[in-house]
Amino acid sequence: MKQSLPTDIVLSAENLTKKFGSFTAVDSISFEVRKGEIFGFLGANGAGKTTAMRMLTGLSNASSGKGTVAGYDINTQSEQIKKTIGYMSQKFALYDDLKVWENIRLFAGIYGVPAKEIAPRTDRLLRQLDFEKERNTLVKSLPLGWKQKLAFSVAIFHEPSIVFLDEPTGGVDPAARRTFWEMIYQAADRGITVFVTTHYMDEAEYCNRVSIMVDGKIEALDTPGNLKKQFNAQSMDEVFHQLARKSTRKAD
């Protein structure tokens, strides 16, 4: 059964903690993300953000604390979370040896899109992306920017309430990154919440709110504008580096 929360809260974490033996990777973090929000989840390598995201997406159990994603409890309903959310990572998002349309069909089935809707929605997506001529192209033959556009479209094909993007634009040229962020804004305008990690601090400026983790804790959380005022900084890059200097952990 889904948790009863205010209707505009799509993700909540309360004192969420993950320990590996005596090492505390994520140290009692608490925050909420609302419907249609673009939420930047930042931190240097080793800060704990990947571990936190694994708990929130149902891939890892919390040591203590609690949380909900799309109304489901991360401690007891991880399988429902996996079926409900969208997910895209830099490392794996599509099957290179399948054709474009085959990838769409595969993930549509995984995400539970009704069988009779898959073909017409696939055709519509190919038109929207201007990929009709690439329908039968193997994904490995696509330029990286095109792959990322397709991967994001597949991740939200089932119109999830929230999509997790784990460094989605790594290695993509600036023009392709701008196009990708236009797609993110379009998804948010439809009410899809976007939870994104990125190493590009200019992308942090595009988020509605940003959290920055240092050594397993959330050290800052606010709008980019407010964070720059708080840290007397000209850019999010300056804010990030001011906080990152406090880290005592080694990078992964």
Contents of the next structure:
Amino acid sequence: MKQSLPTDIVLSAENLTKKFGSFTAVDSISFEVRKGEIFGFLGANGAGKTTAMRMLTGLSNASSGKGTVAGYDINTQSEQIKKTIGYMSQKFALYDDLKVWENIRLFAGIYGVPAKEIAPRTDRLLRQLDFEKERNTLVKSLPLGWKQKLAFSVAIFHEPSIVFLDEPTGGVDPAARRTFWEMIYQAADRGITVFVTTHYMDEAEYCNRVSIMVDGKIEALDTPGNLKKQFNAQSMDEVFHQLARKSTRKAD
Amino acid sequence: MMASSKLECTERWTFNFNTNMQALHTTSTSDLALSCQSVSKRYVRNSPFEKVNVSALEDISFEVNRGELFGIIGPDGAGKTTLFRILTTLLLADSGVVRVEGFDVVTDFRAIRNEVGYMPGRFSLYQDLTVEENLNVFAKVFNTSIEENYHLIEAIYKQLEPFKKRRAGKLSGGMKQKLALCCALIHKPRVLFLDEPTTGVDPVSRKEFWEMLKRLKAQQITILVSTPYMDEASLCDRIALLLQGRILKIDTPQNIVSQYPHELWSVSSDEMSKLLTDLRNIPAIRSGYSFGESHHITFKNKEWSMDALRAELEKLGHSSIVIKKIEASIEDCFMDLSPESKG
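And the form predicted together with the partner chain, for comparison with the form predicted alone?
First the chain shown before, then all remaining chains and molecules of the complex.
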């Protein structure tokens, strides 16, 4: 079933477009993401990031264009995509009323980790996170920084080839935010591709490559270093401001 | 019948208000818009197994001058919203004294509600009313009209006017935020409380929002604003860094940065992930945090020379090494002041 791709491209989009009536939310975007890459997907509110992400994660159909994620076609194999990828959002990631181990058990099951592997892998994960004492703690009583670490670990528990992170670090304290990015580095070092959106422009610097969407189109795509050179800017924040100012799609 | 009872109500309100104004004359002495002394608040959280006593705020004290733009900077769970709800008379503290424009938050809460504007982090608009209707409701609740104080909101409201017949629920995030700000301003408050107005908002809209705040400050409105974004700290006159219900520090952003107690270096190489591990394994290094394009490090006591560090990193296989002495950012300060970093 899985299409054999000759390259190490984990995600590709070709003229991917989404229209709602006469409004083009995502306007023919094309790009590729390679294995083990940390790819930052940036854009102002309303630029079309979420809509693009929904198409790439199999949650919404494209109006036109093509794409593959983890070797599956986004137009015809969205169910396989949902089973294969990892996904974590700031808003919803874990069940507050379940214990730490119960959350891991639940998501591992949903993502099809073989039952007999779940227990030993849970032990290993809790050890790595230094969470063994919290095994039976309800998720809602964990500090936010811990929750986010756990949510990320759960999202990659089944060792997906790609994980989508939708504003994973919103509101976290600075130290926890850094620990979180170190976990992302480690996952990428293991070969897991990371596709991440954020409103923290300094976090764009952690990415290998960054794309910036403006009014439904990808207006820039390169390494943070090259983007700063290209826009003659000191920081990614400046790059972002230069691009986003061009927006004509006023917040509405 | 209806009309007269409403009138009575208004009169009583005014009467109360006047007595309070007299109280103010005898007690108010300074240029303080707000003083908060030793405020603490605990919550009891019921879990299925036990009652957990959670401390939301511990011994919070600070003062805000008239016309100041004061920032409460801290992550989620630091206690920002609890503090704002106490300051705006919506929640009682367990202990401590708070005065806003000279009025006590417990005994003079009615007077305070007339004097302050409050924009909560979540829901403050009626989703099923239009932009114009929302603004009208807020104006009428405070016995004023849009026309009377239009000059205060004009700059912001102009951007909303094309959509004034649209329901609030159908506005984009940025527009909702602007409308909420207009609604908090329409009764001409002397003190404005903004609880995380920029959370989840993109950097461009955040910048616009701060420009609006600067214009309001120019009109002598005192503004208290909370935010989890450390980069917004430098836009405030003074800030309080809040973590786990405690204030870590209060000062101007410039002073906080200049009081950073360590020499801070930024280090980068061609292998950033490995570099961080390698740096932390050097015993002389006290802290190492990633800042994306470089890592920030401090030393325990005896500092290395940059050449020595470079040589060490080259030995570990790094190339394209760049080491610079840098000034601390608010985030560096925040992490240094956090109890974890001291432990």
